[in-house]
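Just one chain follows, in the form predicted alone, and it is written as C-alpha cells.
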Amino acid sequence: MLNDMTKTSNTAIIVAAGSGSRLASEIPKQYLKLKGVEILAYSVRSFLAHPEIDEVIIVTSANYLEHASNQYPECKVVVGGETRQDSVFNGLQACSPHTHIVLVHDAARPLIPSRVIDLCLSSLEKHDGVAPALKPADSMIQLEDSGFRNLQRDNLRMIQTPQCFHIGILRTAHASGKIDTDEMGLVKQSNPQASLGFIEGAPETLKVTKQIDLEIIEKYLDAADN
C-alpha cells in the first residue's frame, strides 16, 4: 500500500454496489461465499497483493457500508450511486490526490490473474485507457427484423474488467454528461480521439450472473488448489 504520499499512485476501484437481482439471491452476489470466502474478497485480495496497486476503494450500497468497512479495513469504502456509472464516479471522488492510474473492476468478477493487472498497467504507457478482452469461441449472429446475420467473430471481443485509465481522462469522461454501460464506452463517447487499447483477458475472469457461473468459478478455484 502507499507509504510515500509524494509519489504518484495506482488505485483500484471495485464496484460492489449492485443488488445481484439476476441471480435471484437475497444477498447481493458480491457478498455470497465461494469456498467459504466472500466473492468480493477474492478481487480485494488480488489488488492488495499486487505490488503496483497502492490503494483499493470499494464502492458498495448503503446497506452494506458497515459490513464492507469492517470486513475490509485495508480498503477505503464509499457508498455507490443509483447506477454503475454513478458508483464509479463516487469511487473516483474518493481516490488519493496522488492517483495517476485508476483500475475499475466489477466485484462480481472474483478471479483476476496478476498478469492481467500487469498488462493493464504496462499498456497504459502508450494508451489513455485499456481493458482485457476475449475473442468469442462460438459463432455470433445479430438478430434483425428479417431474421439474422452472421458476424465475423475475429472482429468481436467480450470486454472484461479491470478497465484501466489515466485518471484525468476518466474524470473528464464522467464530467461530459455522456452515459454508457462501461468506462471504455464512456471514454470513447466523450473523447473519440482517445487512444484506447485491449489486452488479452482471462477465461476465469467471468462475471457472476447465474448459479452456473458460481459453479464454474469454483472449478477454477479447485484447480488452483491442486
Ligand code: C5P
The other form holds:
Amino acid sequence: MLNDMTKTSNTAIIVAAGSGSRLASEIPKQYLKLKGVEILAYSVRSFLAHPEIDEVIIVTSANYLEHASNQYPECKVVVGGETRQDSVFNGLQACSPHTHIVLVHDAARPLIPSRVIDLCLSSLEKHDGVAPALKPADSMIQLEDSGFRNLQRDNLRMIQTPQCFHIGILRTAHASGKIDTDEMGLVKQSNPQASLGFIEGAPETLKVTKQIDLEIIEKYLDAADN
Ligand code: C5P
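What's the form predicted in complex with the named molecule like, now that we've got the form predicted alone?
Up next: the whole complex, starting with the chain shown before.
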C-alpha cells in the first residue's frame, strides 16, 4: 500500500455507467452475469490481481452506486456522467493524489489478459499514451454517397481498452473542451504532438454489444477452465 508519500501509483478506471441499450436488456450489460459472475467483476478482478495496479476506480450510474459499492469494497466507486467521456472525467477526479498512470477500461470488456496490462505499462516508458489494437481480419470499406470505397486493411486497426496515459496528458485533454469517443482520440485532438503508441490487443477483449458476444466470451472462459 502507498504509505510512502514519494511513491507514484497506477490507477485503473473502469467505466461502467452506460445503460447497455444495444443489448435490449433491462439490466445494463456490465451487470449481467456470465457463468454466475457479474461482467464487471471479471475486469475488476484482473486489475486488482495485477501486481502493478495500486487502485481500481469503478464509475457507475447513480442507480447502481449502492450495489457496486457493496459488491466491490476494494474499489473506489463514483457516479458517471451523460457520456463515456464524462464518466472518464469523473473517474479522473477520484484518482489518488499519487496517481502517475491511468488505465481507462470499458466494463463491457470482461476479459483483459495481464499480458496486455504488462505491455501497456512498459510501453508508457516511451509513450505519453498507449492502447491495445487489433488488425481487422475482414476487408474494410467506407460507405459513400455514390457507393463504397475499399480501404487498405493493413493500415487499419480496431482499438480496444485499457487506454493508458500519464495522468497529466489525459487531464489536459479533458480540460481542452474537445469531444471524442475514446481517450486516444481525445488526447490526439488536444495535443497532436503527443507520442501515442499501440500494442497488440487480445481477441478475447471484445466488447459485449450483442447477445452472441456473451456466448463467445463464455467459450473463452470454458477454454481457460480446461
Ligand atoms: O456504449 P459503449 O459500449 O461504447 O460503452 C463503453 C463503456 O463505457 C461501457 O463499459 C459503458 O458502461 C461505459 N459508459 C460510461 N458512461 C456513459 C456511457 C458509457 O461509463 N455515459
